[in-house]
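Just the one chain here, laid out as structure tokens, in the form predicted on its own.
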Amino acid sequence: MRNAYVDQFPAEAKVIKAAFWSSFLALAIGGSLGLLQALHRTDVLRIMEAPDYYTVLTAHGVLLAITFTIFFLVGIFTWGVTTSLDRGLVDLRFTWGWYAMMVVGTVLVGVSILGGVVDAIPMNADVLFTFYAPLQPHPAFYVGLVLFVVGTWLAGADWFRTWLAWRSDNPDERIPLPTFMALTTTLFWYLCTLGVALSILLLLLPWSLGIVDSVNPLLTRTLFWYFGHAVVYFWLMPAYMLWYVMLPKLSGGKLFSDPLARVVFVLFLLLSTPTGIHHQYLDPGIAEGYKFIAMTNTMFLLLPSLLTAFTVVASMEHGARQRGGTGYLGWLKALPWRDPVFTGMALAGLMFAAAGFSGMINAGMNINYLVHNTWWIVGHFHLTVGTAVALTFMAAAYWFIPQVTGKELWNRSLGLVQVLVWFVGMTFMSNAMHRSGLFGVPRRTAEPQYENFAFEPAAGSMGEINAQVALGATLLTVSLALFLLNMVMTSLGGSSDEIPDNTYAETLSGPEDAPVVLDNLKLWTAIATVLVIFAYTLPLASIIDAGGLFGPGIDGFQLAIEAGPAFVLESVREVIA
């Protein structure tokens, strides 16, 4: 008898399926726009004017970094909570309500961005993913973001309601691991989104509506990065959950340590938010001492990542040896490399290790000055959200879509090709981006070519680097098309009795081996709040003291880019004025 998720929780399966397809739509649009950007910047193919590049860049960032990732996240966490608690959500009307709010918010944001290239839409939002002042979008952009974030808050409340209902029936039981991961991530999300919520509701939205004449740009920038770095871990934590609860099972074994997994998620709750100032090392309005504290906090985040690497690899080794693997490294050959779910997640984890090394460069104050605002940074986050997260999610979809539809995956071999092509494409593109950042090639610009100046790489040439970027972007787009084809054809197929059972990895060391204090969510949330207060009170107070809440009279302006150094000089004068 089939025992897929859709058989156990048919109503919740519909919500998860809707969230996944919302995620896939954002991935399809945002990923396609990424190809346009890469070909434009490398001067391989230019089918848009330079000002339109920034509209495309904004859509690419928002759709992939916020919409794609978070829609998939709410689906994964809904699966994790209901499966591990073995009970449905408390009220499906409430669940559909927060999903609808996220959809409406996405549409508002998308339409406001689309207005940058469609004259019939009387708005625009060419503010990039980093939407702080002085760039000013239409108010609909901010309203859409608010609705989307509030929708995610309600999703977290939904998971907490379900857990509390379960706890009333099981007062002496430990929180099941997937639910523990979802709840700690939710608490961290509530904490880290406070900054961007305050920035939008008290400063940016009133400013865009004309209620106030100006805002303090450094204040909005700091409140954004209070959220902007932490959101990276919000993307990553569902990927971590999948590595912990899926990879050991796919490997043929068990999770090495449930207690270590809990420690990792507690550390992320504690350490992820008080780190955002490391994105502002070159901001002159923040004292160097505060930046040093942010650097120290950021370095501590290496610990949960290293613990994850140890635990997940140990779990994979256990599985491989259960499958007959032997030797110091020979066990690697016994892993199920022909399974696209396993291979995609394993390669995503490998890429994340590389991202960790480049991230240490970003986090260090002195060496960050070399790569700040260059293509190195873009290469780094394409390894994190673009591979560790995106490739994990796509690989996981090959398991989850059959679970929530009851339909067998259309073509497993095509899935394997897809994850391999993504890995190769990202290797080309991110490698070239990292290298180009080392000799100063800038990010956030449509035209990185300058008169009477040539970038001189230590090895290779700009032509070779641009070719790698264009090739990598093309391969990524091909991989994306293969993924979407597999998802569509799977959904169009008929019901199957060959769906794997809806289970997750058992453990070698279970929750009974973990200190009970790890499940004290109130304690960890209180400590996380105190750490944030320590990290941000004095910097924010000094920023407000120097520039006030509403700034020194800087008016917002709609982003426009024209050719010629005279315009650039005039734009600089406008910002300074």
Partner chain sequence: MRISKGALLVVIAVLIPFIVEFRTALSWFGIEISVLESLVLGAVVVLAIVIWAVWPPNGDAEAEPTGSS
Contents of the next structure:
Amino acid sequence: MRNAYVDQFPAEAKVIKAAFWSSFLALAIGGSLGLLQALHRTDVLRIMEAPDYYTVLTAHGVLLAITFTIFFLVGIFTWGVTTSLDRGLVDLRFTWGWYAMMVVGTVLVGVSILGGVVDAIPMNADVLFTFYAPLQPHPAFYVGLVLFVVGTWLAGADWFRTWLAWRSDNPDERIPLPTFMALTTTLFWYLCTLGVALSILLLLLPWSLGIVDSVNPLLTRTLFWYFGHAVVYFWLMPAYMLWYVMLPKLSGGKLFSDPLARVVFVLFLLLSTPTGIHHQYLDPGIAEGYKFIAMTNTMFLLLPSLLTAFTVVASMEHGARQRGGTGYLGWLKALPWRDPVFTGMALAGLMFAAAGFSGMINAGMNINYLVHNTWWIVGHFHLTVGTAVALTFMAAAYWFIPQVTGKELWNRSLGLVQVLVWFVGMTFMSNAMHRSGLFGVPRRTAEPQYENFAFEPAAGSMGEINAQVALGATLLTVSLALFLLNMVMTSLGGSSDEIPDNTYAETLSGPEDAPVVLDNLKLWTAIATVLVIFAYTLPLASIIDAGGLFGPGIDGFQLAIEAGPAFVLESVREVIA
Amino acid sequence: MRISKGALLVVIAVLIPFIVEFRTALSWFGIEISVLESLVLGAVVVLAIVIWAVWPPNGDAEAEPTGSS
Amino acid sequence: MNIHTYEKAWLVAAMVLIVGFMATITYGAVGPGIAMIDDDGGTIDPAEINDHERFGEPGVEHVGDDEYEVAVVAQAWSYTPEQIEVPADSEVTFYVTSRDVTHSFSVVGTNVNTMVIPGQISEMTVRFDEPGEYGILCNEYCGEYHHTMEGKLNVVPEDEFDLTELSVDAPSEVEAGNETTITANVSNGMQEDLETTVALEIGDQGSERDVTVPGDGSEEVEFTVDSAELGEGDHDWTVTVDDYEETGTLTVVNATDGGDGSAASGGDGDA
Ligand code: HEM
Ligand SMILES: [Cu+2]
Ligand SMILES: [Cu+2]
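Moving on from the form predicted on its own, kindly provide the form predicted in complex with its partner chain as a structure.
Below: every chain and molecule of the assembly, starting with the one above.
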């Protein structure tokens, strides 16, 4: 008897499948745009006007960092909650409801961005995914974002409801690990999105509709980063969950320690949000002390990641030894390297370790001045979200798509080639981006070629670095195409009886070893809230005190739509004169 | 084969960042190797690994580590 | 909770690493006193920039000994001023604000890098020990032509630096036989007095005048030109002060030719 996820939870499998396909679609579009950007910036191929670059970049950022990641993770968390609680969701109409809300939100945002290049759409949202005011998008952009975020809130509510229903049947049991992970992640997601939701609903949306006529740019920016750092952990937590509950099983063993895994997720709940100001080390109007607090919290956030590195490697070693591996490093040979699911996740983890190093540089308040807003940062987060998360998700899809469709993966070897090509492509692209950041090449810049000066690479030449980026980007796009091909072909295939059972890793040291207090979600939420209050009350108060809630008469700027550059320059000259 | 074909592919892939970063690291010490030189270096190392992997250990060529998939 | 020995060791090592990082960074921040952006710059209403005492006239100002202040206004998609010159081995404080959206003010390849947020003033103090030329660019997306936003910072040797400005007021025409004056205005932005020589050359005549321009002040020097000595026709003139030079042409016309007699000036401007 086949016992895949689709057999256990056929109705939930449909939602998860829909979420995955939404995420793949975003990945397909966003990834292709990534190639376009890489070729344009490096002057290898320029098929668009420079101003359109920013429309494309807005789409790339939103589609990949928000749409692709979050659609995939709501699928994963839904899988984790139902599988580990061994029960279905409470009410599937509710589930389809939040999914639909996320879709509508995405479409609104997508259309408003598309308006930047399609004249027929009278909208514009060339504001990049950070939408710093006073750059002003069409209100539909804000409305779409809010709908999307509220959709994820309801998704979280769905998991909580399901857990509570389970709790009333199982009053004395420990929360199963995957559910624990989904719930703690949801909690900090609520905590952090509250800031950006308030910022959009109370400040930005009324301003873009003309109800109030000014914003305080530093305030909305700070509220963005209040969410903007935690969101990176929102992407990362599902990847961590897969490393904890899938990798050990794939390696042929068990998870080293359930209690430590819980500690790690609790630490993320506590520390994800009160760190956001580390993105504002270079912002005026925020006292150094607040930046220092954010840095301290950031450094402590290294701890759960270092613990994860240990547990994951230890679990893999345990698995390898179960499979007959021996020796100090010889056990590595015994791992299932031919399995794209395993290899993809393992390589994603390896790249995440590399990203950890550049991340420590970013986190240092003073070293940050050298790299802030340079291409170094882009190199860094293509290792984190662009690989640790994206590659883990793609690798996981090779396991999940068969689970939720009941169809066998079309081509496993191609899957292996795909994850390897991604790894190699990212090596080239990210290395060159990091290096160019060190000598000042800016990020988010269509044509980084200046009249007054030239960049001086410490080693090599600008041409060589550009070539390396273009090569890497091309490999990544090839890899992406192979992935999508495999997914499409798998879906076109027929049902198969060969699908493995829907299980996740057992543990060597189980929940019974974990202090019960770890499961006290109320306590951790309360502490997390207090930490956020500590980190943010004073900076926010001083920003509002200095600049007012709505700022000193700061109008919106749509530096694109009706205003050609000549127009804007002219109006600026008028102001200067 | 000493390791499976899949593992061999993985080893080669993982080697690439090492070569790329090796080149970056050397440049800090003022040693600059050209793209061509690093390509040659990479090829030599890859070749060495392939030879090592394909060379039959103790004659039994089909010995794969137990349980590798 | 049962924690494996190796895991404990790892935990301890991780904590040591983290605390070590914080110690080095704290030392780096407090010890050598690297410039960090904070709220010292204060706030400003972007609509009032033109009337602001500092930003109304952006540029380099000498505030004493080896201290300078540079006010920069950023707007889509340029900096005012675009070219900045400061002396090496002095303490330079930059004040930067934005007229419209958020920009950055980033000196390429250095850690002089700040966001420029409308409503806020970014203040940072830097020392450039060596002369050099640096690019300035905006690395915060600010609209369609963000990639064209750049400037230049020249750090010049101390003894080559001054804040002298020369402007000249001269008629373009004079009737033969009449006298006229060419007026040089030398202003000195440094706090110390400037002792220098203003020289005028016209045709094959020349005259020099020594002046002392007070600190943060200016001085006018008038040269009387006798057209009779020049004779009819066009005469190129040059006024020089130190390395600054202004040129123009004076035409001596015959009265009966009935030049239009306009007082249009033949060459004045700022060095
Ligand atoms: C085919 C693969 C990809 C390529 C070729 C690519 C290329 C690029 C390039 C060249 C930039 C820099 C733009 C600039 O600074 O001017 C960029 C930015 C970015 N990429 Fe990618 N990328 C890829 C995949 C991804 C993935 C998978 C993610 C996340 C899941 C991602 C997230 C981002 C984000 C968030 C930005 C920053 C956008 C911004 O600055 O507003 N990229 N990408
Ligand atoms: Cu962050
Ligand atoms: Cu800009």
